[in-house]
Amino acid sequence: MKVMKFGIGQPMRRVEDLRFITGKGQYTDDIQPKRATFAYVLRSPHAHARFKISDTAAARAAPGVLLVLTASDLAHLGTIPCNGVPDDVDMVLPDYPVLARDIVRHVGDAVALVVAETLAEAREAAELLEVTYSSLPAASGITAAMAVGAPQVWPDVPGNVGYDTSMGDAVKTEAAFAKAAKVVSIDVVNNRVVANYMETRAAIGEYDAKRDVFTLTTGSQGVHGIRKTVAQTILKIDTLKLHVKTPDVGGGFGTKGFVYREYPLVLEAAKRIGRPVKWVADRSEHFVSDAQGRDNITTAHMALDARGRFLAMKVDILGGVGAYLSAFAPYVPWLGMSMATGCYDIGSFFGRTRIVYSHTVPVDAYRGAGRPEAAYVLERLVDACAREMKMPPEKIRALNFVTPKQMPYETLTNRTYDVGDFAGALKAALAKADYAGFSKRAKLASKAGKLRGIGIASYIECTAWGDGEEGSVELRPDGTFLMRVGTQSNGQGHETAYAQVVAHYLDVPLERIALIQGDSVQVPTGNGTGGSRSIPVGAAMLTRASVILVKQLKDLASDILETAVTDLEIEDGAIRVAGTDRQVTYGQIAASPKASKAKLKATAEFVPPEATYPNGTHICEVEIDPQTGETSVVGYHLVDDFGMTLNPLLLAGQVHGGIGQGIGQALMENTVFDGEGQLISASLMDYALPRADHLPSYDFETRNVPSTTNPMGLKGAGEAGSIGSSPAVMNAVIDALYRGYGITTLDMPATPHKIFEAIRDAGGYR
């Protein structure tokens, strides 16, 4: 097939952006149903306390109040389930009630819902609720929760350890360590972060009493999973009795993929008062109500031979999950352990993972979900090995990489890498970064009183595994096309990317191809967006559907043009007889008497047989002012393998955004609780986010090796930027500090204060 000007591989600008930049986007908060009422959630100011709501009468009688709900009003509802328990892991699943019962377990725990004519009235009425708290000791964070005698989050989870599982061969690994020439060990903290998407969560609940059908409108990462959980598990109704809709979404990062308390609450409230109920979180509420990310403490060891070869690796991961088990919380640290060996051919491996409860906001999947945590530990460890062996960091990586000749490569954690050229990506990135010229740049920086450092991170991740997608492409009467897909864009540009797939086969401009997503009625099935699955799975499905539709339309065109199908070609939005000017437009085909609905629509499915494994190398260069501790990212170069590029512009945007989040976590973002479980960094006044002037111009290219587990060769790209960036930045920071003061350890975030203290403790200010 000839290259289509709107098709796959073309750097098309996003068709949805015109809507967004002209203010015509429609987010959940833009929707105002007739007779809408407004909900306010009363939240606990304590991290751990017994509580009693002794009187609701004053609140119920307050101006404008229509409903007050407490836990006792919701006894008929189920609890919020946890779906992410790893296979073969035995663990207790504590209750996660829609409203807290008797005990609150983190600041922000929901204790009551008030619905009124206005939000102001609901908030004022909530203040009239008589709630008596009896404060209890709190375990604030992983370390405190694991201390001897620590307060217990759940009585049936002793020691606050939710599970203790392992992976690999302990005996073989210990034997390899016993024979090693060198053993290198590190302890690292992967700091907890707050998602802080631009659009806070919101939900609108409606109930049609005549049809006995609920409607939930909310910004999500997939309506079908939310529908199933809310309907079957919490409301205990048939899924067909719940219609879930998602309009435009202003960022998700994994965190909008979960079911939250407010979703069943607004539905229950709407049924009780017979009017729509709307709830919108403010930014302060986001900090204490939405699942947070990362929060690992890890010890890692590498055994090496005299040449610097990696003989064996051990990791011990403590994964914080907060007070309740959010949807996939137990799975995330386990998933990270499964990617612990990264790009390297390591002789043996043993890993231990424990999840730890504490009296803090729940933790769940956040952009990369376990894979950034794994890459961070490994790449920090590899740099430590290079220093111990007195080897250049690029040399020790190249020496230990899995080679293309070893593919497909079975890892010691039951992963199968189908293809990849890790050394090739590293070599290309080193050239882009002018790695050989770094010493000269470092000397110039030193003359200016600055420390300069350069850091490498080579990563691999697993994406687009598990459930497939079924969807369709159809020709409409006006000659335009309609796609139905069960994934959900959160700003990635799916309307454009998916349209390019259809345009590739039907040769029409992107604006003539529409997308329906985020509607559990109009799109019958779907598995949502997460794990960088949307394009590798969704585009593969649409490719199959487009090929089927082309055949069906050519059959119809053959009848209209009275010629053989083999003589037909598609060009410029029409089907023509090759070598002639005889053609039929799509609109004419749709109007044909033989054009049944079945002939004008093609449905297809793609189920990935295995994960895809994007990989690459990030190289970051930083400059540190030792007088202030401030770090500037002065260069950022990366070479990635995404198998195949559907749209270079969209791909670059995804990578840039991920790097921005990684730089933010490495240098400034940090979720801080005090010893009593109070969130200190509870607003954007206290929680630092990167701004444009913190981020460099990225030097990015792809060096693609097509995936063999995806029919288009695609590998997921949405999370990759966040996986390689944090270790690259921190390796650069430590490289600068090591060159200047011999400092070899520092945890994220590398804030000016923390760097200043490290230099001071190393004797730098004497």
The other form holds:
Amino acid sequence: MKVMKFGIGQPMRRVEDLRFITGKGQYTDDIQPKRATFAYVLRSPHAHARFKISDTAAARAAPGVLLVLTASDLAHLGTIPCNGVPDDVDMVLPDYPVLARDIVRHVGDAVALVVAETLAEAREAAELLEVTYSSLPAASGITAAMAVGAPQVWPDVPGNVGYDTSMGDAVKTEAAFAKAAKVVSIDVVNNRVVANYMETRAAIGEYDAKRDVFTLTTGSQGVHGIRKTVAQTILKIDTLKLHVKTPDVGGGFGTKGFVYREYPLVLEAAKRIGRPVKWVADRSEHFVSDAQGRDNITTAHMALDARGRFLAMKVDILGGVGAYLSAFAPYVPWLGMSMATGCYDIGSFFGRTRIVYSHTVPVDAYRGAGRPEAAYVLERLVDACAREMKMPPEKIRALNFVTPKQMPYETLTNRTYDVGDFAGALKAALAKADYAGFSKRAKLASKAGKLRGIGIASYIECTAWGDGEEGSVELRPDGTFLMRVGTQSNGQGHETAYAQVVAHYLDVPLERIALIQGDSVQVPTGNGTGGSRSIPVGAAMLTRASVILVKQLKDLASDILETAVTDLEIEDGAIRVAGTDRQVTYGQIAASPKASKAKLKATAEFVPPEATYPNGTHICEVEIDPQTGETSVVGYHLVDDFGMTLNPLLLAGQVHGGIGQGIGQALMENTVFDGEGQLISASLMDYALPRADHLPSYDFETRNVPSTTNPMGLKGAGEAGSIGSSPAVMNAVIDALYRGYGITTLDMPATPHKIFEAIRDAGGYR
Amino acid sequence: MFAFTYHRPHSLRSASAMIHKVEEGKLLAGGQTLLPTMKQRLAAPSDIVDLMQVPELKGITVKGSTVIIGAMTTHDEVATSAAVGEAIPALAKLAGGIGDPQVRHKGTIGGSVANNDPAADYPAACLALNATIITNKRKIGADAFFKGMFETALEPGEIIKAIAFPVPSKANYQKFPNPASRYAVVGVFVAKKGKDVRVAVTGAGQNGVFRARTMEAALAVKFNAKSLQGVSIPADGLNTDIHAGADYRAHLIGVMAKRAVAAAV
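I would like to compare: after the form predicted alone, may I see the structure of the form predicted together with its partner chain?
To see the whole picture, the full complex is given below, headed by that same chain.
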């Protein structure tokens, strides 16, 4: 097919940006329904306590108060379900009630909802609620929760271990370790992070008594999943009795994809008071009421032969899930285990994963969800292997990579990589990074009193597996097109990316192709945005729909122009008889008496048969000021295989943002609970997010090998940046510290304080 | 935020009258600390007396070898003032490194000094430059003014009019910022005026800003970074929090002080 000027592969600017940068974005908090009331959630100040609400009368009588809800008012509601139990795992699913009953289990646990005419009145009234807490000992974090005699989060989960499962061949792996020339072991912490999207969560509940229909408006990652869970499981109503709408969304990162307590609460409250109920989280609430990310402690071992070949690998993963099981929490560490062997061809593998409850904020999927954790463990381990074998890190990687000839490659964790050229990406990245010139740069840095280090991370991840997408493209009476897709942009730019697919087939400017998303009535089905699926699944579906629509429109044009379909071509927003100026515009086709609604609309579905496997190599270069412990990222080069590129600008945006999150996690983001389970880093005054001046310019290019699991060859790109980056940064930091002081390990975040302590402990200041 | 009564006086005299008349009044001098505290309901003043429209509190003047900065001068005004930049470049640089542009356009020098946040930048400048805090009642030397964490010599209702900074022969401020808040984890202001050397440390002390006398003595002998070799500040009495332990702060004081001496102009 010829290259279309607005179509696939073109670096189109985002059509949604004019709206966003001129302040015309419409986020949940921008919506002010008539007669709106305002809700405030009273939250626990204790990590673990028995509590009693002895009196609500004063709060109910306070000025402006319309409703007070506590757990005893909600006996008719279901609990928040967990849908992420891995296959073959048997586990207890503790209750996650809409409001806490009798016991609070983390700071921020929701205790009561107060609705008033104004938010200030709701807050004032909440302070009048008489809540007596008798505090109980708390297990603050994974290590405390695993200690002998630790306080129990759930009575029916002894030892706080939610499940204990394994993968691979223990016997074969032990045998390989027994005859290994070298065994290399590491312990790593994957630090807990707080999503901190710019737009905090918000929800508006409405109830139409005449039709007995609820409407929930909330910033989400897909309306249909939320509709199903809130309607069927929690409110116990027919799915069609709940309409879920999502307007513009200011960041999601996985965290905005889950059902949270406030969603059923505002709906229940709206029904009770007969008016819209609005709730908006403030930043402090975000820190204690939204699921957090990562939080793993892992031990990993590699058995090597004398040449440096990987004979066998073992991992033992502890995945923190916090106090309650959020939507996919148990699945995330298991997913990580399933990607544990990464890009490498390893003789045998055994993995064990346990999830661990503690009296902390729940943890769930966050950009990459298990895959960044896996890549982090593996790439730290591979660097440790290189050091102990005295091999260059790039050589030990190249020696052990799965080769293109081995594709399709069955991993020891039951995955099938269809295609990929890992060594090719590594080689290209080394060239981009002028890896050979590093020692010269390190010498120069040393003269300036700095320690320079370089770190490699070769990653592979899995995206866009499981459910499909069904959607449609239609020609409207005015000659413009409308797409309906059940995914949800959180800022990625779906309006642009999807329009490019349709433009590719219909040759119209992007401005004439509109997207409807985020509305469970206007888009009948959908599976939302997550796991980097929107482009590999959504765009693949739109390709199919566009091809069908082209055929239907050509049939109509053939009728109108009285010419055979084979003589027709699409050009410049019209269908014309090839080689002539006889044509019919899309507007004329839509207006033609021959056109019916059915002929102007094409519906299609795409269900991916397998995941796609994006991969690549990140190379990070850092300079550490040994006097202060401060790290600067001074170089960042990466080569990624995303199968094919739909829009290089949008793609770069995803990659840059992901790396920014990875650098943030590696160097700055520190979620600290004290021994009592209080979140110490509960505001942006203490929780350090990367700012522009912390981040380098990225030198990024693609080296695509088309995926075989979707018609366009796409691989998901939304999470990859966050997967390759944290290990590349930490390998660079440790490389610098190893060169300077022989330091071989350091946990994230590598804050100046931590680096100071590592250098001090290595005798660097003596 | 709790309800309060807002006042906007147009003279220093009426501001003073108002703050004395009301029950639990607070002076608003930019509000970069007070307003967030009120929003979090950690402070509940009955009345706010906003000093923004008080003309006597504005302006920067240079009189002989003294720079006088009105209390309601914003950080940005100090940072971009040609007069300050010429007379005490270290002070202009300090002001330009406070918070972020939003904070620098609202926050004021008087507000910062009166609040005496233990991690604020200005107290270090006042102490090292031996500034005089001029109030509507009296003049207070910096050594007597800063009394401890969030504590000053100000009496209830006393209003800072201006701060007078003697122009040093050499000065520099080095800050190791908290990566999240950009307050000082450790900030060291070094100033030399004639033979007198003063070194003030902010961000580190449990009682707020303090002078590093051993460093001063070493630098008085010879004003050179090498003079600080081996002069250490004990970790006792320094802060420990999630960003830095007391020993790390002690170490950073040494590093920042040496850098400040080396960079002093």
